[in-house]
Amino acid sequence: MRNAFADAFYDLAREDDRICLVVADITAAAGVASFQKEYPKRFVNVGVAEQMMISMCAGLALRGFIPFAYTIATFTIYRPFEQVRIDCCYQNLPVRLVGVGGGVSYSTLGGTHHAQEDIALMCALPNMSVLAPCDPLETAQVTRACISVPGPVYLRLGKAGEPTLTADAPDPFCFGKIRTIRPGTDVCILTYGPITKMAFDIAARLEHERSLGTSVVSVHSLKPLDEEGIRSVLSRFKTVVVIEEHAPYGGLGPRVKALAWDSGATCRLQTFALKDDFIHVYGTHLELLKAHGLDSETLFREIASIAS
């Protein structure tokens, strides 16, 4: 995902000299490295100074630029939270906050690098848009689309190595709208970000082993949220499931439950998220997800039980 973002950013920046990049002590990837080399006056590395990164981006935005702040997710939004809130959101400035490694992607680096509450925090901020693409193709599409968003944007990316899932999606990409990326008629899984790959694997097993046609829907825009689209899902499917790599409070799951209540939905609805805990497990990304109860086998059994 970060390479897809970097390449899309590079293409955009070549065409628009208002676009600039401010990073905080992170290695430039793919197209970002090319941009740094070709346009050094529009590239700044502030070092380990994330508050400075955000305030600098706000200043650039006030001067007519479209700045991107780019580093590991926890350091894009947690450490400089006051600057994000006051410098960017309060003034409604077009700063793009790019957080690499959303969720617990940086598994081996511990809680300091786990952005497991980021969706809740960013969605709570007035004027902030929150985007979380599910694969490299959607990342490139979201990156291009976010240029036209008038206020601040938080772009939540995976770390690296995510597979392409949307090449044959039934629904085209439309900014701010949910899209079906795997068709099905019995069960619908609403999800976003890199964990969408797990949702695909579970959907395939449900169809093969339980004869349950399972749709996977990408909710790449968490704010603004496509409430009309989600209400349609709740009315069309007998079983709806939310899978998200995020804390259980303030994410997509509680918002879908609220929409289900408000719309009088009668479907079976279950949400799966990270535990409300800092899990002290050292291991791979998948091993940490398993410690949170978000492994493919566990989710398959629980969803099959709900849908049967």
Contents of the next structure:
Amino acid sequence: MRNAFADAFYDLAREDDRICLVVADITAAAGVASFQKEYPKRFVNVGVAEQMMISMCAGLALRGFIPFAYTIATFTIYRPFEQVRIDCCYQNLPVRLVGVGGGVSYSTLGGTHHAQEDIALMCALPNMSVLAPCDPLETAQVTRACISVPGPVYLRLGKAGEPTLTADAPDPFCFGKIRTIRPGTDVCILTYGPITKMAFDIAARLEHERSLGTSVVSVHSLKPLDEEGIRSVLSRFKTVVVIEEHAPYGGLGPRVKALAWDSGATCRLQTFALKDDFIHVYGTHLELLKAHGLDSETLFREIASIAS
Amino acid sequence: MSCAPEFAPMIVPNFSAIDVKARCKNYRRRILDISQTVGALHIAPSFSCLELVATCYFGLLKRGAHPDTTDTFILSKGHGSLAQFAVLEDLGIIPSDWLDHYCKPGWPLATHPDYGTPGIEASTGSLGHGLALAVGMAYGDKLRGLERTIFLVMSDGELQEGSVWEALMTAPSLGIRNLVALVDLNDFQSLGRTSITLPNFYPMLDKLQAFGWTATEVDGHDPEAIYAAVEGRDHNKPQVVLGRTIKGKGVSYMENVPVWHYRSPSPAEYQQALHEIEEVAL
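Previous: the form predicted alone; requested now: the form predicted in complex with its partner chain:
Let us now look at the entire complex, which starts with that chain.
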């Protein structure tokens, strides 16, 4: 994802001299290195000074630029939260806040580097758009699409090495709209971000072992949320589940439940999220998710039980 | 409600310290009048920075035929907004009925300046944002090859924010020159004297210089001294001007008395204040 973002960013920035990159001592991949080399003035490393990074981006936006702020998700939005809120959101400026390692993907770095409440915090801010692509292809599409968003955007990325999942997606990418990326008719899994790979694995097992046709839907835009699309899912499927790498409060799960209530949905609905707790387990990304109950085997059994 | 005028090149008289002082006298009267229409307002912080703000608008800011060639002013100590609003009214940038309805429902002016209001280049009110925003704006100007200067007025309490020091570190490191920060050095913050709250914060000049800025200290109520300090600056560096001021300047019972940070005078106090303002010789 990091590489896909960097490459898409590089292509965009070559064509549009309003695009700048301000980093706080963390850089992305080769694409950003090329950008830095070819357009050194439009690349600024403010050092380990995240408040400065965000305000600087807002200042650039006040002068007509489209700045991207880039660092690890916790430092993009938690450390300088008030700068995000006032400088970017209150003034409604086109700053793109890129958080790499959203969720708990920096698994061995510990709780200081886990962004497990980021969606809740960013969705709560007026004017903010919140985007969370599921694979490298969608990352490139989201990066390109966010250029034309008039206000601030939080772009939640994983890190590197996520597999491609959407090459054969039945639905094309459309900004602000949920998309079916794996077809199925019995169960629908709503998800976003790198955990979508787990949803794919679960869907395949449900189909092969339990004959449950399982659709996977990428909710790459948490805000604006495609409420109409989600209501349609809730009315078309007998079983709908949400899987998200996020705290249980303020993420996609509670939103879908609210939509189900408001629309009088009659489907079975279950949401799976991280626990309301910090993670004091170290290991791989998957091992951390498992510590909070988000593992392929457990979710497969639970969803199979709900759906049958 | 009157409409705000569109951008137009502004004609202001050549700088004259007497003219700025006379205007500040009018602004103090105007702010006192407004004080009688609201329950509370930042009267002392506004009186403290009036000469700094007015010297920018009526001396230091250069106006061009286009916004890109016009200097920028940001009131980073947003709670002094009445000082800026009084100037913007005087310049015809905001209509008088807007200020007549300060803090009233349905009208656009309130305690802190909001981006989008005519003449307001950034939303301020939370301290410690203005300087870093200005660094971003100045860097954008540098990328575009624009020579305009950004002026901002900050408070001394504001300098306690860590974000200010991030910006102080960054501006000279990025080669930014066209940035002048005027600090309203009234030695007060909400709960008391700044120099007693954090004595190790002083002296300030050498700290600022060590960060790569030119730094000068002047009488912050003396337009001539403020103007001379900025006009004579080293144009190869950003500049901080520490303007020594008196919080509540011009009204004896307000001067250096913390309660006037956010209190409206009673009718009798209002009359006394007006009387004292009238008596000040220019």
